[in-house]
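Encoded as structure tokens, the following chain is the form predicted alone, with no partner shown.
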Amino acid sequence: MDITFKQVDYTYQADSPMATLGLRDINLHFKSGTYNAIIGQTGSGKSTLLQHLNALLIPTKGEVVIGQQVVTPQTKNKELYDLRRKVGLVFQFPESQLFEETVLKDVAFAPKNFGKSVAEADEIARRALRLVGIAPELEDKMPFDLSGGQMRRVAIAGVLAMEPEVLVLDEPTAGLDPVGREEMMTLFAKIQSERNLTVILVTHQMDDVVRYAEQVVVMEQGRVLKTGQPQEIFADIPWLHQHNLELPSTGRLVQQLQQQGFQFSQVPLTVPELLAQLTPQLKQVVTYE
């Protein structure tokens, strides 16, 4: 489902005395079927952006066209009923919402919410479970009776099973260890292969970036500072210091590289790219010795 933001503002507490702009001027697109991440500092409206996305929040100028759904300042509530159920959203520690008193209740809640009978909610919430790797002798337990990344793959599993067509993360694997942010992130682009599904992703971790995302929106402020590729956006190093952003693991590598004489016709953001340009060079100083 493609995402379109055309001339998107939006102030907190609007016709107050307290007005703060959080977005401004927003104009974006998002193809279906893609990876995309948003990068930016705390407080660059990232957040404030997701919320758009299935109508959380409404923008004050400007439309958001979301499949066949247009969101504009007019828009009511009532309008919004399938865009919610079309546009799932994976938030920071998405476990403290599960309440249910079983696995598999908990993951139903939603497709019965949205209409379906005990029995076709529990069939898509089953699918969901294998989709995250829960196993069926986990479905009559207490949430709470699970392991920390058992319980986060259950909440995921929860938005799943609203079988929606964009999947949004924020932040989705803060307080994970490296193991269990590599298991969640891989889980993430298995999601998105096999259900073709239109991805968005908050992160401050840049290898997820490069690893995953086809398009890099940087924000500050409350504007879209640039987009593009990977390659694009962070091929400009001193561009990335001035405002503040990190290079992924790579590139650091590629700069203290460079401060011994190994040299680079691009900065390399993968182990291959930088294994294919610097092992040319490296076989030059071994002959050379």
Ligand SMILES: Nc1ncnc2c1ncn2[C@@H]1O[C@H](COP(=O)(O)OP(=O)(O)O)[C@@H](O)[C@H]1O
Contents of the next structure:
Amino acid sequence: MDITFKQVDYTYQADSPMATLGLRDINLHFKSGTYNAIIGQTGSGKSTLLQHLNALLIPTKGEVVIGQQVVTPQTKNKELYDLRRKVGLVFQFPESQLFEETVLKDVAFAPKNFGKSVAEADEIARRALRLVGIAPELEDKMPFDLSGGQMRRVAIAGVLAMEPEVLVLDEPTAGLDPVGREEMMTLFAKIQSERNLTVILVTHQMDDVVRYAEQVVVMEQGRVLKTGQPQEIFADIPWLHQHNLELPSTGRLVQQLQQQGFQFSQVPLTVPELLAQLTPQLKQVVTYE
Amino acid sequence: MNKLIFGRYYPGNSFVHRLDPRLKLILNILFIVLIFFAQHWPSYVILGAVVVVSVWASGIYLSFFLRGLRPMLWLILFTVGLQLFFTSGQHVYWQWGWLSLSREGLINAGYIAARFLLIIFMSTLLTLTTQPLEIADGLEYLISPLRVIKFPVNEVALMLSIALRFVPKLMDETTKIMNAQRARGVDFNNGSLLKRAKALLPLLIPLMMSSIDIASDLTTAMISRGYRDGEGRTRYRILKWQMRDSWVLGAFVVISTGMLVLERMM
Ligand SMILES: Nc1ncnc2c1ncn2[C@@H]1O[C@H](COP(=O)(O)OP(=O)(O)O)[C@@H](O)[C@H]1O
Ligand SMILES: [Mg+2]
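Now that you have shown the form predicted alone, what about the form predicted in complex with this ligand?
Every chain and every other molecule in the complex is listed next, the one we just looked at coming first.
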């Protein structure tokens, strides 16, 4: 589903003097079937933006168009049921939403809410659990008896079980160990290409951004600062420093190599790109000696 | 969740905000006692005026209080309804079985509604203008005489301040979990009463789990920083009684004496 933001403002507690700015003049387009990343400092409005994607928050001004559904400040809650099914939102630390007696029941919760029969829902839930790498033995355990990493997987399975067309992920790997993080990111990429999902990912891991994202959105203080492909966003190193954004790890390495006299025509963002530019220069060094 | 303003502090620096929390607590208690002495309408005019002036002096919009009333609305309507139809009296306007609408019933219902409004406004004003920690400090001060009978004043005060401190945190947590479950298709606002009650389960269980987590983290943090008990601890925040506190207390004493005298004469 295509998603478009048109001049969206959002204010928290809008009708009270405690009003705080959430979003200001957001204009964005997420193309159907693409992988998008949103980056920016804590408090820049990333989570607020995400909650507009399935209308948990409704813009104070402007409109959000998600597929066929137009969400404006006047939209009523009842009209949004269908939208919620099509957009799966994985919140920050989603393990805090687990509540059922068993892992399986918890994952089957959303499909049941969206009208599937118990048998169908269980079937979908089993598939979702296999997908995130939870073994059948764990299905009948209490979710609270699992390890933190397993709880995270179960919670994510709970959203995948809605079989959404858009997958929205709010820092899904925060607090996971490196192996778990890698597995999780690979999983999202796999589902994205298999089901042709639109993915919108909020993350602080710039390596994941350059590796997976086709479009990057940079946010600062409730506004969109810049949008573009990773190459465009990470090309301007002084600009990144100015806005307190990190470079991907290859970028950091390249900076140090440049100080040693190596030349790069454009900043390589991934390891293969780096190798492509570095190997010829290293060969030269070797031949000189 | 933000509609439930009871227990939410409203930042500000008005005259009411700056009053001593002990004074605000005492006045709240005295005000409630006073309400129960009010039997005639002039007293309600006086009490109403006190509330109006206090709300005005706090600089907080009236709409903010009215929104806070909403969760209490059903309780108020229920009690008023009881008074309205179950008070027996001489001037009966309408009767049906053991239900009757009499002049006494009408008057009683009016008074009950007025009492509810007055008490809710005053206590909401207290929590809106006083930070939770100030309230806890004030309470600790007020119950400290109980130390004589070996009442664990410090511990109870600590429990209170911790509980109050975590009210906003738990409310934010509630919003977060509600959103997560709404994203999974839970509808908290529509459907039959049974359906809505069932919808609470996915909210309450995670909330309980996270409360337990918060509590155990806090315990660890306190123990590792060497907390034993409150005996003989010095204070970081010290309450200071000001001239304006004495003035407000004086004014309140004068007004309440006036009201009580008026009540006696009628
Ligand atoms: N429930 C809320 N009530 C009031 N303000 C909020 C609420 N949630 C977030 N904010 C404010 O909105 C801004 C953006 O927050 P958020 O979207 O959570 O940022 P991010 O996800 O980028 O860290 C912050 O200034 C934050 O304080
Ligand atoms: Mg966030």
